[in-house]
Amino acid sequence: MTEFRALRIHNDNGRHRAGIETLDLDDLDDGEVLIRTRYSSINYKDALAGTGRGKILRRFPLIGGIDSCGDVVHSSDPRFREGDQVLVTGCGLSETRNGGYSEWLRVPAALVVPLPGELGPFEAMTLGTAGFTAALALHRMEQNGQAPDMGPIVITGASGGVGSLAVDIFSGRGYEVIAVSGKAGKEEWLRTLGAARVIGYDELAPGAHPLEKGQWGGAVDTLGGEILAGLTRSTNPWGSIAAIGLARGMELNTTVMPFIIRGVSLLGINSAGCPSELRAKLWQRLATDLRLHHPEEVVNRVVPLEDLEGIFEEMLAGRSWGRNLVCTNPTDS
């Protein structure tokens, strides 16, 4: 019997707990592979898993994790073989199915992405479902129309996970980006991942009338709330925002002005539902096209299985920044 440690939250009658547990394999879910994991990431949705301040999970007790990538040890499905180095973001994880915060993993075939040959587990897990999130927005911005010469684009949180690796990916793509960051002293460091500009909220103020200046050619938003509002309001005439979270709340209270007379779009970006073969396509392009210009730079560190819920605690206080990497096998840290 197999043996190994993985965060593991329950719901007791209503009362939330999670910490490290010791299981085997016959807790895991069913699955045609199985998957000995090496990395995960922490994602604004596994501190609101993990902590119980957000209703994520549909099922109890259930590992924690949105994201792994690891190698495979047995599959049923020909289409893998031992030794193979795969990745797992969203599709369930952390939701309706055991996670990545765990020594091992066991999913359904269709579920599981080849890792891209150029794209070690490290920087597979760098990306997570947060890069890829980032690398949705830039796609669907550009199949509605996005282009470089259309102004600066926006990028509100850009300290934050999605946020700093949309800064890098959008750079990268040609864009000059504008990094919106509350958080002091990260203004080089944005500056770094390839910003033009870092700005304060206070130069999003949202303004009063349906219509505000033109500023910026595009947005990627991770907040929501009355900052979402006012970028729609602000946008110069068939720019694209992304929207992608609502930290700052889930209300949207605009007009129909942009949409009707600057021709704006809102792109609603669902990166947990994504198709299959899109998912697939931006993993590659995440290799090449789009691959990081400063992995390095956007992780703030690597942690052990152990150190999970101080650092859930650290996002949820807005005092978290980059990415955090959690190793899930200490012989791999």
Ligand SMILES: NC(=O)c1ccc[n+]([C@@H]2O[C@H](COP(=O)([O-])OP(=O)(O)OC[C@H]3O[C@@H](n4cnc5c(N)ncnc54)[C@H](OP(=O)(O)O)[C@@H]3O)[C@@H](O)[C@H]2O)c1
Contents of the next structure:
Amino acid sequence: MTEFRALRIHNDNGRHRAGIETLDLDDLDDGEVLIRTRYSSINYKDALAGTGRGKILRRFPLIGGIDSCGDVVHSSDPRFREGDQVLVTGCGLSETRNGGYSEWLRVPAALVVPLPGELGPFEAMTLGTAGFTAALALHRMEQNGQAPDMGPIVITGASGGVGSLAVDIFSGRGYEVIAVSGKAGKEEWLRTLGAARVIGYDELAPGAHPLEKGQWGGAVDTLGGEILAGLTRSTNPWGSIAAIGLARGMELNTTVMPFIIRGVSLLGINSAGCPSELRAKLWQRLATDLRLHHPEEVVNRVVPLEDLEGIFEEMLAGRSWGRNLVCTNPTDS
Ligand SMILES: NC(=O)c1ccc[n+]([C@@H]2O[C@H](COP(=O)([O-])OP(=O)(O)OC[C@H]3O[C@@H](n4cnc5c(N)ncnc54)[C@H](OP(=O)(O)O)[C@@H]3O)[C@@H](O)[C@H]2O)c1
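Switching from the form predicted alone: structure of the form predicted together with this ligand?
Then the entire complex follows, led off by the chain already shown.
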């Protein structure tokens, strides 16, 4: 019997409970690929799931963690062999399936992505769902005609996981990036990642008219609510806005004017449900033309499973910055 540690989330008659437990391989889900994990990462959705403050899990109990990366130990699917380095992000982890806050993971082969190019497990989880989401936003915006000469790209929640990686990826692609952050003291760091300018939320000046002066070529928004509504009013003609998150609210009060007068597009970004062909293609790009320029600077810290709960609280309070990685295998720490 192989015993291991994992952060498992329960719902006891409506009461949330989560903690480190000792499990064995029979506690994992079915699937063709058994992975000895090495790293996971902490995303906003993990914090919602791990604290019970968001309805993320659709069955209980489940191991948390929407990201995982490690080595294949066994595969009954010929696409993978023992020793292959692989990653899994989204795809129902910590939602309908046991996730990555565990020393072991078993999943169907269809969810597994071979580590592309020269990405090692650490850089793969530096990216994780956050980096994949930033790349998906760039992909959808460019597919919709976005180009650097259309004006600067505003990135909200810029000091967060998705935000900071978007700053690196969009600036690396030649866009002038305006990073919007509520954190004093992170300006220099955001400039190091590639921001041309760092502004506060008060400087976004969304106004209240259905259309305000066009200022931005496009936007990557992780916050929703009034911030996103303001971006629809101040984006230049034909610009695209990638709607990614809801850290400030899930409502959206705007008018149709930006869409029918300026041809602005609001693009929905859903990383968890991304079709597998596009998923594999974007991971390839993250290892090549969208490769991070500042992978080390973007990492805030690497923690063991035991530290997760404190970081969940920090994240939900908006105090976290950069990427927080989890070392799931004690031999890697
Ligand atoms: N659609 C998708 O597929 C997808 C994928 C990944 C994430 N998301 C969503 O994207 C958002 C960001 O995720 P993340 O993992 O990057 O989270 P994160 O690392 O916690 O970053 C969130 C950032 O938002 C800013 N923020 C402003 N007001 C906030 C508030 N009231 N509470 C919390 N943060 C606030 C903060 O940055 P500043 O201080 O710099 O403003 C914070 O660091 C979340 O809503 C998440 O659910 C969606």
